[in-house]
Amino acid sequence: MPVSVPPTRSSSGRPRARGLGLPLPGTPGPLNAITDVPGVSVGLTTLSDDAAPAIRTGVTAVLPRPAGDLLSPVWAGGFTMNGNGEMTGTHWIGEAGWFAGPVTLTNTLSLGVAHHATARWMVERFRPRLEENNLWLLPVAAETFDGWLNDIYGQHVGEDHVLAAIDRAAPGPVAEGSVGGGAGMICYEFKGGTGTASRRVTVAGQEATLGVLVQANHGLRPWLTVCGRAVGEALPGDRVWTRERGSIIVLIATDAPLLPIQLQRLARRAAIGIGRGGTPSGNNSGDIFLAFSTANNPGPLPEPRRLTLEAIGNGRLDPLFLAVVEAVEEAVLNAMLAAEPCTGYKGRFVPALDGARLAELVCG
């Protein structure tokens, strides 16, 4: 398998985890991003302005297939580690094993807007086929709470912001940190937000790519563990709170052919990935994970009368399980390292993770 050299800096110019020389395991894809999975794209709308610091929020859109092919479902499976949060559409995913359309991530009180706008986007593009076949839509929208840095009660995210994020979705490098739905998020009491990573593995004799995207808004600073080292107590910066108040959404994409139950198993492994960072998945945390595969395209809805799926045998899944754990751990770090210090709603300040100090603690 060729060794890729992914970007070592985020679009903010700050070093990513590998750019600091942290000893992270595994082989990333060329971008070390969820967009290393062919066909997957990401779009962002960020509402953040130092002239109006009460607004620190936004929307992230992940398209599992190219925009024109989004009426073709992707096979999927989910897992909720702690349910103090929301991801819509998961009841049907649990029943049928698939979903169709974009996935959107935003703040807690904008979840309904994201759901509504995603349905509108799908209707505008696929209405003739939807009407002809009397099809329904169950968009997948997820949230984490940004109300410490953002005036969440002002509900500043509008339908146009969601539509713009979906329309902006593109392959290629993914912006990280205080962008999109991650604009106002906090992670281990440092500025958090959007992060991504990927792994290339050989599974059942073939190469496969797995990528993750996180909206990281979880954890207490004393818990923070990086590459197996407890570092939280030694990192500078004022504490933000004394008990868990956040959440994390994890999206996992792969081009490996998998059954829905196998994708559920992948989603469960995200819990180990966030656990490596130190969180026990606290009572106040909504830790919700979704995995999907771009393989086995059944064609546009409605479902055909018969479905034929190719799948990797269960006994060969361990490389993918490990890829999930490694990529989730790294994506959370990338989210924190890309984020800038932030002053937000009511003048509240959250520091950024000091990458240089972190590297000293981890690498000696």
Second form
Protein chains: 4
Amino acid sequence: MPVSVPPTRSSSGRPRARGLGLPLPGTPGPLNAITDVPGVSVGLTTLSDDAAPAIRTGVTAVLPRPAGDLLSPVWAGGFTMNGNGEMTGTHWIGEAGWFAGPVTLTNTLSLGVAHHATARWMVERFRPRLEENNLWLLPVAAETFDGWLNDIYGQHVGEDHVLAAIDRAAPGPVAEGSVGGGAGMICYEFKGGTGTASRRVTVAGQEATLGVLVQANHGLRPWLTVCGRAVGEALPGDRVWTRERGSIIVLIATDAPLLPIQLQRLARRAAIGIGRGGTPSGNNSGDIFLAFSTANNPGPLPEPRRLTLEAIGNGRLDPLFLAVVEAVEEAVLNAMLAAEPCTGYKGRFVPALDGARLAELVCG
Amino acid sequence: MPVSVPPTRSSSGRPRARGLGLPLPGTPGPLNAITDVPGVSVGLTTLSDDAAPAIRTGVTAVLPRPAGDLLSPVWAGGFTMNGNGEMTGTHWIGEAGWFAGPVTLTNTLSLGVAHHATARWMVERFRPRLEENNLWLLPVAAETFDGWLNDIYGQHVGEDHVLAAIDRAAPGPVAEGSVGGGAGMICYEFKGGTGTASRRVTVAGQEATLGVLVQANHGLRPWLTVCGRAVGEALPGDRVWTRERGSIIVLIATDAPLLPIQLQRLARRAAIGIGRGGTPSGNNSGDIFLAFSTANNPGPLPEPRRLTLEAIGNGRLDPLFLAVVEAVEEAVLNAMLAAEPCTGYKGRFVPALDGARLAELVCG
Amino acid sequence: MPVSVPPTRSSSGRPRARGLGLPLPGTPGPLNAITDVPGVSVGLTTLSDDAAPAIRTGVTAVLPRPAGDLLSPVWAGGFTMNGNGEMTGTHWIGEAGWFAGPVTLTNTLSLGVAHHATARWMVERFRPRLEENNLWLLPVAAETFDGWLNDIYGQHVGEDHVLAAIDRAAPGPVAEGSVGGGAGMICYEFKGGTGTASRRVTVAGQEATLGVLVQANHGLRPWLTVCGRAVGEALPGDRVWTRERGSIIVLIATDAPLLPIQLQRLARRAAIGIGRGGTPSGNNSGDIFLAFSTANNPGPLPEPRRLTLEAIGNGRLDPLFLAVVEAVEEAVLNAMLAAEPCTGYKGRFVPALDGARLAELVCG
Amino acid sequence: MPVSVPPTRSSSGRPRARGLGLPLPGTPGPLNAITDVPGVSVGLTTLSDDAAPAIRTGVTAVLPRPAGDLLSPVWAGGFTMNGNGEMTGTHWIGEAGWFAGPVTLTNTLSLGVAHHATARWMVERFRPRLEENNLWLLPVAAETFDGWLNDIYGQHVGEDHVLAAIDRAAPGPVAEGSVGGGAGMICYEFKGGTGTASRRVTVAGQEATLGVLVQANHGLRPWLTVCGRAVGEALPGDRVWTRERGSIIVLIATDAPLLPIQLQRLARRAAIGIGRGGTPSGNNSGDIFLAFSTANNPGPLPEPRRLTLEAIGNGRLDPLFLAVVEAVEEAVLNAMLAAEPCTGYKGRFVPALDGARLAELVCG
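Having seen the form predicted on its own, please provide the structure of the form predicted together with a further copy of the same chain.
Up next: the whole complex, starting with the chain shown before.
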């Protein structure tokens, strides 16, 4: 089998973390993206307007199954490392271990619109079956705060933006950096945003893929650590602030068959993954993680009377745990590396992470 | 001090549970309502339209502090007895033990609008302070499903409806039954809705008030138990369905000084409160509870550097625990008793609980 | 098939709740005991010594599988309604959703001995396999406080008492009242102790059995409610104290195939079950619940590489939820009804619940 | 004020992490130990016997307050990152936010003895007050598995060993490495054991001390990362196994005034701290953390009727979060660096971490 080389440059043309030669562990999938997990797709709507008050925001939609099969739940489990943020749908995910429908990521004050529009999208697509079975919807929408670069208080995301992100969802390479919900993000006081990565692992004798997507908006510069090097102080770029105003949402997808309680375990490992970048999960950061498995598809709602689930034994999960840690670390780097410098709301400027300099510091 | 007699009739003119002489335990506050807790107010927007597809929905807003002081957090703790529902804001409540701003209750597919509009309301009122401190908002919005009587898939609640509910919030008697978010509710297969009750208790040598407000939409007829009597089968009124499609949201307010971890304890007791009505907390019911204390006001956000909190010792909490159980049981009854029979979506009919017959069954 | 009539009298000769004709809902299994679940057995060691300081304590062992198969986990989930108590093993049950080995119940200050001896029992029986696989053991031991009637500070339970309880475990009728870990219990200020009950239910088209065993040591007299009647004040028997000093441990067994996350749901329903007896889950009460399923036996540890689990769909769980509520309510009654009046430590006297008078109050 | 230099060598004479010049962040307290937190003391009992079957085990006792004041609770909060282990007392810590008495750490199959003896120690010291108030005790005992080097199935720890560890507790330098409960530990396939570290931080304008103590028994060699360098494969020393059989218990003490809910937040940060060493928190590892604050001493039990608590505002907690992460990372290193090579049960050999070589790899 020929070894595929995942894309070394993001859609912005800037090198991804592996393109810079950073010594990252593990074996990524063909795209080094959450879309390496079969059936998972990503769609983006980016809002950018230089006119005052500047708009730098957007919506990211992650579809855990093909659009036509989104009434079929995926098994899921979440973890809130630091709850200074929002992810809806988690009461039911904690109760039943699944959710159905798209996941949307946007800014803090547009989460309501994302929730509303996701519900509408599901209704438009599945109304007969919803109505016949008196089904409700508990959409999963999450957020991070982009109020430094974006006129967040203006609530500029509209329903159509959300619907478009969902409709645009596609497999294949995922745009990174200042796109979708990541448009106005700031990460370790560099421009942050959307990032993704994946890992191929062998568990219990079988191949599995695990992919993550982050909306990275967390961290203070002095904390920044890359491949173990505390590089924050040495990198060029003025600091942005002295108090964190961020958050990081992590979505973890896998095709490995896992029970809900095991997916909760995967979600918890994202805490270690973000920690590798230097953050102690600061007070102001909503560090909320969600893991889901596309295996064991129970078919469209309502739930069947009886289920049969395959699962990997707990004793074999360590490769998946490591995959979460590694992929989260890398996805955060990809988010920063893909992003261009940005001037936004009130003329505030946020520098980009200098990839070349970073590579020197880490590898030189 | 003259003994005040709480209102024996709801705003609909129908007798409340105590007005019927049901042998309910405990001592209610002057209004027997959540508004007995000083500073707490309630506002309602009810949407009702008989034209097909019929609309039977609305918004209930509970303001934990006077409108002008809503940037000052209240200490809080929640509990999800059965997570088949949604309440936003709970990640942060679980993390920091407080929330700021109005709580809104509406239907499942309008939760996004409630969230969005609540954020907008807060921005409109507090923008300078929010902006100066780069503050975000994590509104508390919760929902129950009214799709049997209401064209829920039409998402008829708009931002203005939510803003109006918040703006109308007032102390004093609280309308019950088919009002606000409770407009389309069904409880034990009778018409349900909004209900409230309160208790005065002595804890650690001091008087305290505890009030609850429920959006009651749960239960199957055969389960219904009132004051210990299994009355469901004996009451008049055709059954509505054979599978629960409901939920119950419980808000608990108190002026007793309590730590966040203690408010979580109060919230858990609502499980026993709803259980007194007969429900085992069925799978389809989103039974989500939130308790908050208006004491120990830390002042408007951002959080102060240091806090001093008064709290009741854990060994003295039992009267408050009992108050939660009793007030929840009574608020559910008040919700049902205040509601009129209702015909809604697709001409479906839901009978009202016959209070007179109920009183005979229980007391006769 | 002839209808079996469950035992109407406990081993003490006193009538059980159904023997008194109390109007309890649901259909019990043949024994109306946790041992109705195939493979589950119960063993008891009761310590009683009238000499000062009086000893009134013991150990209850519940074996979720036949003794020879105790290295095979049972799937499990727990819930802590009020954590003023102890149940070991719950970190792993929350993580992996299973435990292996006997469950022991004893007094608060003998929990360590129960844990130690359970580990020893497992080592003695399974050492080669443990050693070969470097397995550890995380025994499940739980406790309630019997220091009113028992010289608890003397720590009179020894390893042999625990080993004997495990070795005596047998299927068949379960002794109730002042036996095993329930020897020194007090419940609603009557003599409490060990109680059990079961339910047969049809879920997803198949028959299932659910049994519970409680160590009932909770509640204040005025709270006592039986079949919905607040009978506490009307029953004969001096009060014991004014502040609760109890706890209730609930074990729930079923042969229905359930995922760990679903067993957590069952465990939560025990809160409503104890609430039916009148308790608001008081501050001083360790109300800790554990549910396990004997289905989906994965075979002896270590865990297999891959698992296949059958499960009932969430939408069909309500009969099991109701069964938990009903069986817990009944098991608490059985514990009280089986117990004789008791004089213990420092000559303190605790009256027994007067079954005949109770029946009059409830049914008369 | 003269700058104190914390001890650069452990009691074994081997250099600690800072003594090797490893570039560790932050400012430690005078001892760089948990005992830098005023009032906290540590006592050890180490069992070592070369005769077959070899014994390599022990008990570590951490007293959160001076022995005479151990009936006065400390405020506390815990977190279970991976529950493949045991820590008792956590139900109540999660409920009320405090515990009273010593914390003991030992091997997995001796946890029962540690629990039992701790209860006995408390009874012997405080019986009159316990008895007068009918108080129970819910000791905090935790464990890790030492069955590779120790005849764990022999359960060689006795009550006297536990009592001695508690009685020996003293302020001042803390012995590290193969001592106390850490005697038989293995960490990243090097000899592990007991380790400690501390940080001085300024929070909300005031000085505070935070100290941690770990029983480090986790990790696979290839995972080992020190100061960001993946050194595991490059260090000398044969590997021990291919499957983790460990755990890490982390105790975090501080004199900063914090609410229970805030101490839960501190405990969660230990996940990031252990992650810095390379572990993804493997399936077989019981990674259980407990944080406590000695501030806001409420006086000896029973709890007072009313409490007043000082607390740091959440917005100021980041220095404490960082302190947890840093101190946990360093304490694990200290545990490994202090330990000598060890031959134990069945002649199994575990190499020591080569500090000099490590320093070369990290700093060279």
